[in-house]
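In structure tokens, one chain follows: the form predicted on its own.
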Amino acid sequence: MKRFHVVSEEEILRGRVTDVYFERTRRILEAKGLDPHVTMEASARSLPRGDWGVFCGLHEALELLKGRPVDVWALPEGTLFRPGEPVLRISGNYREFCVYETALLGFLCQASGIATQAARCVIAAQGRPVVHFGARRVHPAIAPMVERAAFVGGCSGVSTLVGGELLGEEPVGTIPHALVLILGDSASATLAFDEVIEEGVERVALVDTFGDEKFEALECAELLEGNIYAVRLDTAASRRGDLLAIAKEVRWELDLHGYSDVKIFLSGGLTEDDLPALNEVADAYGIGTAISAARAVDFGLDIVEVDGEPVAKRGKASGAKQLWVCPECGHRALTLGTEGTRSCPDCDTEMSPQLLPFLEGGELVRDLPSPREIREYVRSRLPESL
């Protein structure tokens, strides 16, 4: 009996994480001697919030399909997409990959939802770093995936050891309230942190466990004279009152006492809607549940061709498609995938195809960028405001 309610990589690769009707479909086709060549496309009719999403989860999808006789075209991971636009296309004999539809959609739907929400928080923060603190809100088995998706979506850092290891980044975090409670006060915990933890870790004092945030901030700034980077306010909602007013008061007192270089880090149940007002005083944010528990993007993976003939269920456009974007004015258009180059109808610039080949006959044909490279790609393409 399993100790934890999770599946292994081997079970995913064997197609065990599939809705039973896909396995029954495979058996029926096998019994009838049928194995049609199909093309399937993933797209979302709508998005949880707003009119764009961040495509994420491609790396795992490719790992699942590598070595199988299929071709995969997709948006590069981190590409912004809109409702109705294909993000992934798979071509091959249906029996080769039909049992993987459940897992493929799971990879894409959840990761894209998290990356999209992270990106929205990054936009709302208007240039202030956003660190992902949401690993504790998800099953630990998927924490690395969640942290990667948050980082790809634009977060400056993640908090877990495994998340940092997956990304090749140092995890971010200083001390919890637990250490303050055990050592008796914020000052003792801050001093212990400074004495024990290596110098490369920024000194951020947690200043809201027992006393007034203003006085604890000043005390910790004085204790770590010249060696404190920031103070963190994570004040419980039952004691918070007006977080903006509290942060302003802390900022005023720090400046008044010569600590204008000490930054203010805010966390504790924040959402993208909270950030615009807090930007007045905050220098950085820690955001957890609002990112890690983001609604999944409701992708569907639908057949659009069978044995070379365009066909699709009601409500879906048949035929393999290509998404084009004008690099000059941003105009977007869908065409059949067999069509060649296309000029923008608005400015006559040559448009760029967005779906690119990643697997040919199961072989990877394109280098995959690092998470940091994907994150910078995302950040460079985000709109300035929500």
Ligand code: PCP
Second form
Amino acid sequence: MKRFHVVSEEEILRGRVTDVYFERTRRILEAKGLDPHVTMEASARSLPRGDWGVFCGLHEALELLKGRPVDVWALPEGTLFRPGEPVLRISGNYREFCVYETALLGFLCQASGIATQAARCVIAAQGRPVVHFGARRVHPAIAPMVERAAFVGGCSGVSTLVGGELLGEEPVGTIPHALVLILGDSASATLAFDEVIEEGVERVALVDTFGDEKFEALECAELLEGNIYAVRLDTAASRRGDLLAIAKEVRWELDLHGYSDVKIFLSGGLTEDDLPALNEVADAYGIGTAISAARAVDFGLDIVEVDGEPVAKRGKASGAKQLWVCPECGHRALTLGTEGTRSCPDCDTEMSPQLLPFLEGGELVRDLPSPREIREYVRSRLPESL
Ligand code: PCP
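Form predicted on its own done; form predicted together with this ligand now:
Below is the whole assembly, all chains and molecules, this chain first.
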């Protein structure tokens, strides 16, 4: 009897996480002796917000299809995509992979939604670090995936041990209210943290538990003789009022008392919409729900060719396509077919094909970058503003 309501990797690989109508379709085609060669393309019908998304989840999707007689072309993880643009293409005999549609989309939809929302928060923070604190808002079984997607989207750090292990990064944390409540006040909790926790871990005093943030911030800075990296304001909603005004007061008092090096770290129910105003005083953010509970991207995986003949349902363009982007002016174009080259109609520069081969006959045909490499790729291509 399982203790948690989760499936094993083996069950995913066996196609158990499938909508039953795919399994029934497989049985019907088997009974009819049919197994056509099909090409399917995944694309987003829409986006939760804005007009671009960050593609994420491909590495797990490839793990599901590796070793099966299929070809997979896709955008490299971290590529920015638009609604309607193909992000992944699978070719093979339909019965080979029809039961995996549910899991494949699950890998892509949730991770891309999280990575996209993380990227939007990173843009809104305008260069200030955004640490992902959202593992507590999701089922623990998928915490590593959620943390990876947030990191790929541009977050500067993640908070869980398992997230850090998956990414090869030191997890980031400050002080929970529990430690302050047990030790009696913020200063004692910060002092205990400094005494026990190894050097190299940034000392961040949580200053919103009992007293006023600016007085608790000063008390912590004085007790630690300024040897704290930051103060964290996670002020409860019932007391929050104008968080910007509170944070500006804290900044003023710290500066006045000679603690201008102590940074201000804000967290607690923050969304991308809160950050532009808070950037005036914030040095870094901890964001949880807004990232980890991000709406999934509603990718659909649809047949576009059957036995080499273009065919698609209403609302979808038939035929296997290539997405082209001009490296010079950014012009984007879709063409039928996957080979050849294309010049930009606007500036005549040779355009770059975006969908690249990843599996041929189930064999991986290109190296997969690390999460950190993907994140740097994303950060280098994000728009300057939302
Ligand atoms: C939360 C915790 C998270 C913050 C808020 C971000 O505060 O500190 O790190 O999560 P959010 O963006 O989803 O709000 P509490 O729930 O008070 O947790 P704790 O007392 O452990 O700091």
